[in-house]
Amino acid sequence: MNSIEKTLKELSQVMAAHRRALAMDGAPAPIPAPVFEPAPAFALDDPRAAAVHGLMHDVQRIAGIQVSDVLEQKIVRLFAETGADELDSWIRHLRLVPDDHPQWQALVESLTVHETYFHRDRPQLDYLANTALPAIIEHVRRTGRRSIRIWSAGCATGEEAFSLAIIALDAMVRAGCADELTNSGIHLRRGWSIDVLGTDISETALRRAKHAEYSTGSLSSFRDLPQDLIRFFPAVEFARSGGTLEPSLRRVRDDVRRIVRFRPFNLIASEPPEFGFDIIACRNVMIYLAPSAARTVQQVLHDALRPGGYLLLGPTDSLARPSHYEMVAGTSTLVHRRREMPE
């Protein structure tokens, strides 16, 4: 393994530790926080420091990731065993290949946080289940469209996309547009459809999402799942615990998987992957982006959301175009509804 590959592997391990820290805290945090140890001072004329600084600007341009001084110093420290000439040669090579080249993908992947779990931000999902989805179902019933479209933007390993699908299916049952059968799950009635799109910049995360199998445990993807929803995740593997067999691996139920699809997408693209969504969730994503990238993402989300549709952002995200949305409040949460016409 050459020094570049070794550095990328170590950086991936550092970010994995960051994800574990987030999982234990139970809340998102900016990248620079507790994981990284202070890096030693480097000489101002250290060519590796200058090279990494330029490389991080490239990463921000490609993926929108906000690169902090602490993170940049950490990366310089990781490249300490790499000769300046080797590092410079590798960076020059990167700048000759397309932004979606596997080497760029590997670098961006190593800097990306994918901490998530099922039914995260429950107050927002409760608002969807009890208020927004019944209104959407009534709207599409009146228009004759009879289809509901949802986008999980920055879906990571798929937990959010599957959570949204489950909530939509359950809402359809309560609205009389679907039936839940004991042995075969929820079946939409004739003419109705639900389409949930999950996108992420990380193809590694998307492969896990498509596999749709998740380990159990205290800090697993199931750690905040309401007990009545566990039926959507049948056990596929068991392990002995205290003399009894307990589920160690669960798989998303087939009726949920059928309505969810995944595809790679960079949120700082010039236009959305598709248009006309009734609900878009982009939560705990923009806290990791540079301000200009976050504004670009919000424009992409706005263009993809139909007038009257609902936008779910993270708790610390503010709207770039507040006049285009009506703020609707649920219990301990806030959801944005796109206006038919901006004020």
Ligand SMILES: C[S@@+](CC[C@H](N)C(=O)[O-])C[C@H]1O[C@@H](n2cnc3c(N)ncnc32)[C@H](O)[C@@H]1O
Contents of the next structure:
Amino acid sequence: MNSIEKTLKELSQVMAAHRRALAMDGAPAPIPAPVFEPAPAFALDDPRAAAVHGLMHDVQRIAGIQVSDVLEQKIVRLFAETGADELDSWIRHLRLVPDDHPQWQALVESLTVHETYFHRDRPQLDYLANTALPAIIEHVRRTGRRSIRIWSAGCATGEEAFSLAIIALDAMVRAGCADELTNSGIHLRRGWSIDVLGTDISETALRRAKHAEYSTGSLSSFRDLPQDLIRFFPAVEFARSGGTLEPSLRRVRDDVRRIVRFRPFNLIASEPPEFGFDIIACRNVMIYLAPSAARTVQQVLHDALRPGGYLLLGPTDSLARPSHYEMVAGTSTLVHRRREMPE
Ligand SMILES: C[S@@+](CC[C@H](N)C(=O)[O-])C[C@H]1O[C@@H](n2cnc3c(N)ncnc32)[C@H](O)[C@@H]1O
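Switch from the form predicted on its own to the form predicted in complex with this ligand and print that structure.
In what comes next, the whole complex appears, and the chain from above leads the way.
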């Protein structure tokens, strides 16, 4: 393994530890010390410091990720064992390959946080279930389209996309457009469809999303799932706990999996992957992006959402184009509805 590959591997380990820390706290934590012996950071006049700084700006250009001083210092430390010439030639090689080359991917992967869980932000999902989805179903019934389209943008390992799919299926049952059978789940009535798209820049996260299997436990993806929704996740593996067998792995039920698809997509794009969505969720993604990148993403989301459609942002995200939306669910839950005509 050459020194650059070793560095990328170590970078991944540091970020994995960072993600574990996030999972425990539920809030961004300082990046913990790497598990290997840290090399001293190089001096500011070291040519490698400038090289790493330039590299981070490439990452920001490609993926929008805001590189903080803390993160940059950690990366500087990680590259400290790499010679200036080797680092320089690797960066020159990187700049010649396309932005979606596996080595850029590895670097971007190392810098992204994939923390997520089912039913994150319940008030927002309750608003969808009780108000937005009934209105959407009524709208598509009236227009004869009979199809609901949802996009989870920055879906990480899939929990958000599956949560939205479950809520939509449930709303269809309540609206009399689907039936839930004990053995085979929810069946949409003739002519109706739901299509949920999950996208992310991380192919590793998407592989896990497509697999649709999740471990259980107190800090798992099920930590906030309402008890009545556990039926959508039949157990596929069990482990002994205090003398009884408990589910240790659950799989998303087939009726939910059937309506969800995943594909890679970098939100720093000139146009959306598809158009005409009724609901778009882009939560806990823009907090990691540079302000200019977040504005690009919001333009993409706006173009993908049909007029009258609903936009779900994270708790700290603010709208780049407020005149194009009306806030429909108060300040804490941040649901915005795209106006038919901007004000
Ligand atoms: C913390 S997760 C959020 C997951 C989910 N939306 C939620 O709220 O639970 C952030 C995700 O955004 C993705 N991401 C970051 N930059 C991106 C970009 N430029 N394009 C697409 N996805 C990106 C990361 O790969 C990561 O999976």
